[in-house]
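First, one chain by itself in structure tokens, the form predicted alone.
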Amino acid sequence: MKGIKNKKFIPNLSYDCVIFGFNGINLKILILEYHNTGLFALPGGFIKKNQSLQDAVNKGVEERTGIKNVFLDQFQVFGKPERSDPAAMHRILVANDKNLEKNEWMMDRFITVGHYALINYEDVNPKPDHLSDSIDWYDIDSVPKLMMDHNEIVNKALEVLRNNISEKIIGMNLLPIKFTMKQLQQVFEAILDQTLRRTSFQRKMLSLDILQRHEKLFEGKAHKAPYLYSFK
């Protein structure tokens, strides 16, 4: 029997998000685990016919993180024929007792628009979607095998972030509003996966004229208290 056509969403189009967070030491991303399947995936979703792509992505990220006005960047469209995995989607629907005929459209081939988000780890209250058991943070170097081409999407997002870090730094939500130069350097080191010289890094950041200096952060000895900064 022919499945019921989807009337709510744009056919064969989806979005997937690599949501980066920073816990002060490691760069992390949010990963979903689908109910009773052992399948892991990036947070994503579909676009309603009366909705813009950007609105759909913003809403999806807000629902998964509890945060509005997140920095989001669209970085690539993924459309290889072999990226589709109808069998995996069938498993997900069965595990969640979903009507297969009514949801047959979800097993079609989809072209997906990749986005990455930058979020302050401490501000996030992760919430799984209605098909998932859980959503958790994973270190960027400990990402499990994901369904379809989601590992490829993660790798591409990290590559784009690394190549554009100096341009994107102002929009980053990985840090609190006020931060020390050391905290900023730790973010760069986590993203780039390399150690940077403190003096060279500080000189480079100050030369960009993107930072506003504030009061000192007094935690220990007064003469060692670092200045706090924010982005202009």
Given for the second form:
There are 2 protein chains.
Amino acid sequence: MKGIKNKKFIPNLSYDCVIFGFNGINLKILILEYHNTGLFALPGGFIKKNQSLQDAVNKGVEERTGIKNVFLDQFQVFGKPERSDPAAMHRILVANDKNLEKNEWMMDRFITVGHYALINYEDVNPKPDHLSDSIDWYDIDSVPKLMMDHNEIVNKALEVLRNNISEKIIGMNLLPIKFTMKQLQQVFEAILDQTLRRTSFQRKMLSLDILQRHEKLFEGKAHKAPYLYSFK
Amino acid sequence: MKGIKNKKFIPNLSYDCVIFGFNGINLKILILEYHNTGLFALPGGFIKKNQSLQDAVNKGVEERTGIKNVFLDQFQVFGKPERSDPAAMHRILVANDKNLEKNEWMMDRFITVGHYALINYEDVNPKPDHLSDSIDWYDIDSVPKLMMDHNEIVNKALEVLRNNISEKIIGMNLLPIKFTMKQLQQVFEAILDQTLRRTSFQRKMLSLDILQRHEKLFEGKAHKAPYLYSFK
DNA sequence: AATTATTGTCATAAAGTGAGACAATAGAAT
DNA sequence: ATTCTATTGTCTCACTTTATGACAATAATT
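What would you give as the form predicted together with a further copy of the same chain, now that the form predicted alone is on the page?
Now the complete complex, all chains and molecules, led by this one.
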């Protein structure tokens, strides 16, 4: 048998996560860069032999963002044998002075469970993992070339986010607890990549009966102050 | 190391498939029963070490139904360690006179990728696999107690089918190529488990511009003959 | 007090849906 | 041949939802 058996993790199975955040203007995702390789990738990881998939992903996202109880949706499994890239993994291990024999299992084929997360941009303090130089926010429309099929995973995540998700879940996770109607509209405009009609949007949101109205927000601007809302 | 290493399949990973069919009245799914165990389960299987997930599922569905190019949607991964049931697997292996040591990997923990398939009931000739007595259609509302978390997988599949799927995909895969408006309505009523208004349904379907009208169908009944339609 | 920019709400038109009416018609009954 | 029956295709009218523009309210500046 080649190499040393991997005792800790389930072999051939990984997760990757597209972590969405909203800075008030653009929709962004977190991308990490591996030491001395120029390789960019999605945050991801492996599942321990006796760990639930959900727990593995939650811990991975928490480690990199510092946020607990993140909204996560497991949206697709990527299972082609060709998607794996042992050469890239080799480069990463070498660049990090890792024992190649001990980590040989990492250069095997991987089937990955694609997730996306929605988090409040303000609350995040991104931390690179032990193999990575950096982890940073990138505008969804200027994501660099990523390793393996990670660009495909990002595109699919965005597609699913656009199609499948309810108003409440999007707003609740990408915005602070209290927000203005305009901010809520901007989140939707960023996700859908199109402008929405202000009056229709406002009427729609109010009619859904998911918002609680609070005090007004006085920003010191020379116009009527908007109400703050939160989700019920 | 316990047992003999599994050389053929990716360990700890399986797929399961909820195969939906429509007999003209009820929505049904295929369920198999293992020899001499009284254990019912969804059709499922493993992924070969160098096989794509999609290929594995396609082959599994084809073997059991005889149908190629089935519509498949991979809808959720079930990844809790507790979902596995080594004792049940043990029973199945014993009842089939299988070598326990050689198949020990089957009694390990499995993460499974849940799929559902939509197929034309008429075209199917269900065939049990080598571990199973039988494979049969069951009405969606009288599914027996299944092993492991398979009932949960069925429920989730139905939920996803109800929520996420377009008119065209449902009709196209659960009906013959040509069908009447009434048949199309009955598929929707079976899936949604509610009656629909005939005139509204007809107007909606025609307005979607996905149907092609063909000749009339003369069934020998004493009333106006309906048109046949197909999807564009 | 007038001005500016933006907000919350209303008015009207346009599009979509629910519910029933009705004529058309394939075959059976007479 | 005519009438009858069950079902289909389409239309109408009321009702609901959505689009679009108008307008008054208002926080801070001029």
